[in-house]
Structure formats: structure tokens, C-alpha cells
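One chain comes next, on its own, written as C-alpha cells: the form predicted alone.
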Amino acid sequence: MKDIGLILGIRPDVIRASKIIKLLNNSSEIDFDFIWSGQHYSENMKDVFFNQLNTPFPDFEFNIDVTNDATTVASIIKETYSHLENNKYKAVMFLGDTNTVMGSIGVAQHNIPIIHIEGCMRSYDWRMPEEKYRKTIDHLSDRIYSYLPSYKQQGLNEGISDSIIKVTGNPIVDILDEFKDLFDSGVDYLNDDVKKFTNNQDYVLVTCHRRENILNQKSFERIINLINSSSKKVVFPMGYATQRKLKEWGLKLNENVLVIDPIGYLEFIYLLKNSSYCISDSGTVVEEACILGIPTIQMRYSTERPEVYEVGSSIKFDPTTEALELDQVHSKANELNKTEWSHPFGDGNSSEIIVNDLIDLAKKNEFNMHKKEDYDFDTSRSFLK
């Protein structure tokens, strides 16, 4: 029996967990398997990130049906359950809030302890599938790693036991610190069209992928209007689903906007580090920008990362309402570019904190951190006597 099975499935999870994976891989004190759910399956959305960050490739890869969310989740649960029939672990670990973490249901059906990295984040926006997923896995979990004390408090407010939540800081800080010099080489991976387009001039970087944004025509139109109102050059690595909706709804981007396919992490962070500011609906991107000192316009009705507003690295653009003065939104972002802030996400040792705790729990065989008092209740009306 191995200590841990780590199941990941999307690009940001590979990036955030890359140091954790390497530390586990290099440790003689813990045995683990790295399992790929298959949620991201195309070359430039998966393999390139393993290569660029020199992350060990998965030991196992599931074969899932990605036709839609239902088939994806159902097949991940089935594949997880089947995998655990043939491969034994003391605990199974997930990261984040995607379709992949719903594999935790298959783990729970085997009554194996569940570990959740990135626990207790909350946007309180019930339109988001991610909000439903993160609440589900948190309430199934036996050990939760929360990045910030405020996240832990949100879990406590929901009745999750204090004994299972450990505050660790955010492992993305570790990655941005460790690969600082490597990210400067990202320019070598950029397409010549991008380098020619930017030509050492000021530009804005854009990402947009959230379903509540791109599947709502009014919201998406407002986002396109915001992008088109920029007076700077705009580089827009656009996901394939976003490209389809842009074409389907006949929306047009101005000539100062360069649309490219999704790119590697080194290229992306290079572009982010050298941008005037970033317009994004990605939670991970606004974190990364905050850590790197780059302002963001966050295209969200609500966010699970309000810290970026609190430290002054981000301003809010709500796509659900009409913003009349779009030029003022850009003006505020330009003003942020002249300010400094301290990011709140940790000191760059989060991966070590998580791995050291996992090693300690493995030695004690105590991955289930629930205490008896968590389940104390009146048994007089139950079958328990």
C-alpha cells in the first residue's frame, strides 16, 4: 500500500503542485503515485507544462469521456473508483475546484481519507460550478490545506472541524520564486508574431474563460467592449471555448488586439511580467499578477480571492452590469501600475509545509484528522447505542 495517490487534471493544478510533486518524488519517507484525470487532454494544455517546469509525468492516466460536464465527472468518479480497487493508498489527494475533484466521491465510496489542497476558498456565487465542487470536496475531506487564515475561517463557519484544516500559504508563490530566472526565457518560446506585435511597446494581457462570462452573451459582449476600449495593444491568448463563442455570437475585436491560441506557462508569465496590466477572469492569474506586482482588472461578479482588492493590486469589472465609463476602468488600472503592494499569499515555503505534514501524517497513519468530538451527537433516537 502506498501512502498517497495525487489526482490532478488541469493546467493550473500541474503548475501549482509541481514543486509538491517533485518534493514527494524525491522523498524517501513517503510513497506516492501521480495520477492524471484526463480533464485537459490536448498537447498545449497538458504536456507542455510538464516539460517546461520539468515536472515528473503521471504514473497513471485515466481514459475519460469529456463530452460535457456530466460525462466528465461521471467518468472521473468511475475511473477513480476502479483505480482504487487495484491500487491501495492510505489517502488520496486533490487540488482545486474543477471537475477532477469530484473524483473524491469515488474515494469516499472506498472510505479512504481525502486530502484537499486549496481548501475553503469561497466566492459565494452559486452560479459557479467551481463553488459547488469546492464545497463538496471540503465537506468530504479528512485533511484540508487552506492558503490563508481567512479561508480557514470560512471553512469553520460552515462547521468544518478546526482539527482538519491547516493553513499553509499558497504554493504558487513557491513556483514564481523558484522559476524566476526561467520565466525570463519565456520570450524564446513566444511566436514571432507576438514579438513583432508587441515590439517592446506597452501592452495589456487578457485572459477570459469562465463559463458565467463566455456563455452569457450580454456579459461576454461587455467584456469584448472593455477589451476594445483599450488604447494600448492587447495580447489575448484565447481558449478554444472562448474562440467558439466569439465566432458564434459574431463579436469582433479591434485591430489593436492580437488573438493567439493558448500558450505555455513560461511564455504566459513572461507576457504577464512585462505587461502594463492584465484583464482576466482567472483566479490564478490575478494571484500570479499580484505576486509579480502587475495590476489586474478582474472581470468577475464575485471572487474567491478578495485579497487582491484588499491589497490594492486589482480593480473590479462586473460583466453582469453595464459599465458606462470603460476608459475610466483602464485609467484606474494604469494608476495601479504606479503603486506598490505586498502580496498576502505566503513566503514561498508552502510546498514544503504541505509535504512535511503529509510525511508526518503518513508516519503516524493519521490522514483522517477528524476527532471523535466532531461527531458527538444525541444517540438516543438513533440506531447507535
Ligand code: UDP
Given for the second form:
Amino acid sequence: MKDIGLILGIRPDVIRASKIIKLLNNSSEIDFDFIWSGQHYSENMKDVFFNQLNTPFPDFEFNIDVTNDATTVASIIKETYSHLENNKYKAVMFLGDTNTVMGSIGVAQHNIPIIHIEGCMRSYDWRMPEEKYRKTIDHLSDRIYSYLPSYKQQGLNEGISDSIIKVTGNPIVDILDEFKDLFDSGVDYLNDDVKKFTNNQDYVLVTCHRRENILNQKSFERIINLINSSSKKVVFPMGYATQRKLKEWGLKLNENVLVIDPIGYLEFIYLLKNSSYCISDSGTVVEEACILGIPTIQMRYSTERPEVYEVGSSIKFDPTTEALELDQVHSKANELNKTEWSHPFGDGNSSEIIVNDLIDLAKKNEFNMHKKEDYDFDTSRSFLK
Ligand code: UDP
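Write the structure block of the form predicted in complex with the ligand for the protein whose form predicted alone appears above.
Zooming out: every chain and molecule, the one shown earlier first.
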């Protein structure tokens, strides 16, 4: 029996967990398998990150049906369940709030302890599938790694046991730190069009992929209007689902907007570091920008990352309502560009904290961190009186 199976499945998972994977892989004290759920599968949404971040490729890859969210989740549960029939682990670990973490149902069916990295983040917006996923996996888990004390408190407020939640800091800080000397080389991976477009220019970087933004025509139109109202050049690495929706709804971007396919990590962070500000609905990009000192306009009605507003690195653009003064939104972001803040995400040793804890738990064979009283119940209720 191995100690841990780690199941990941999307671009930001590889990025955020890359140091955790390397530490687990290099440790003689823990035996681990890395499993890819198959949610992201193309070269530029998956392989490029393993290559650029020197991260070992998965030991196993599931074969799943990504037709829609339901088929994706159903086949991840099925694949997880079958994998665990043939491969034994003391615990199975997930990260985040995606379709992939719903594989935890397949782990629960085998009654194997579940570990959740990025636990207890909450947007308190029950309309987001991600919020439902987060709550589900947190309440199935036996060990939770929460990035910040405030996230842990959110878990405690829901009755999750104090004994299972450990605060670790956010591993994205570790990655930006580990690769800080390589980001300037990111320019070499950009194609000539992007290099020419951005060279010695003020530009804005944009990403947009969230379901609630691109599947709602009105919200998506407001986002396109915001981007089109930029007086600066705009570089927009656009995910494939967003490209499809743009076409389907016949929306047009101005000439000062350069749309490209998704790009690798080194070139993306190169563009981010050199941008005037970033407009994004991505969870990870607003954290990265905050850490790197780049302002963001966050295109979200609700967020599970309110810290970026609290430290003043981000301003909110709500795509669900009409914003009358779009140029004001841009000028506020320009103003933020002149201010400084300290990021609240930790000091860059989160991956080590997580891996050291896992090694400790593996040695003790104690991945279920619940105390007896967490599931001790009043047995008298089982008796008919
Ligand atoms: N990213 C990238 N190339 C791109 C766009 C984003 O490498 O073209 C990186 C970005 O730096 C961040 C992650 O991908 O680390 C964000 O992924 P995404 O926005 O898809 O997911 P989310 O963070 O919202 O879950």
C-alpha cells in the first residue's frame, strides 16, 4: 500500500501544486502516486506546465468523457473508484474546487481518508458550482490544508472539526518565488506578434474563463465592453470555451485587443509582470498579480478571495450589472498602479509545510485527523424507546 494518491486535473492545479509534487516525489519518507483526472488535456493547458515548471508527469491518467460537467464528474468518480480497486493508498488528496475534486465521492465510497488542499475557501455565493464543490469536499475530508486563518475560521463556522484543519499559507507564493529568476526568459516563448505588440508599450493583460461570465450573454457582453473601452493595448490569452462563446454570440473586440490562444506559465507571468494592470476573472491570476505588485480589475460578482480587495490590489467589476463609467474603472486601476501593498498569502513555505505534515501523518498512519468526539454520537438515539 502506498501512502498517498494525488489527483489533479486542470492548469492551475499543476502550477500551484508543482512544488508539492516535486517534494513528494523526491522524498524517501513517503510513497506517492500522481494521477491526472483528464479535465484539461491539451498541450497548452497541461503539458507545457509540467515542462516549464520541471514537474514530473503523472503516473496515471484517467480516460474521461469531457462532453459536459456532468459527464466529466461522473467519469472522474468512476475512474477514481476503479483506480482505487487496483491501487491501494492510505489517503487520497485533491486540490481546489473543480470537477476533479468531485472524484472524492469515489474515494469516500471506498472509505479511504480524503485530504483537501485549498480547503474552506468560501464565496458564500451558492449559485456557483465551485462553492458547492468546495463545501462537499471539505465536509468529506479527513485532513484539510487551508491557506489562511480566515479560511480555517470559515470551516469552523460550518462545524468542521478544528483538529482536521491546518493553516499552511498559499503555495502559489512558493511557485512565484521558485521561478522568479526565470520569468524574464518568458519573453522568448512569446510569438513575434505578441512581442511586437507589447514591446515598449503600456498594455493591459486579460483573462476570462468563468462559467458565470461566459455562459451568460449579458455578462459576457459587459466584459467585452469593458475590454473594448481600454485606451491602452490589450493582450488577451483566451481559453477555448471563451473563444467559442465569443464566436457564437458574434461579439467583436477592438483593433487594440490582441487575442491569442492560452500560453505557457513563464510567458504568462512575464506578460503579467510587465503589464500596467490585469483584468481577470481567474482565482489564481488575481493572487499572482497581488503578489507581484500588479493591480487587477476582478470581473466577479462574488469571490472566495476577498483579501485582494482588503489589501487594495484589486477593484471589483461586477459583470451582472451595468457599469456606466467604464473609463472610471480603467482609471481606478491605473491609480492602483501607483500604490503599494503587502500581499497576505504567506511567506513561500506552504508546500513544505504541507509535505512535512503529510510525511508525519504517513509515519503515524493517521490520515484521519478527526477526533473520536467528532463522530461520537448519542447511541441511545439508535434504540427504540
Ligand atoms: N495562466 C497561464 N497561461 C494563460 C493564462 C493563465 O499560464 O494563458 C496561468 C496563470 O498564471 C495562473 C493559472 O494559469 O497560474 C490560472 O488558471 P485559470 O485562470 O484557468 O484558473 P483559476 O485560477 O481561475 O482556477
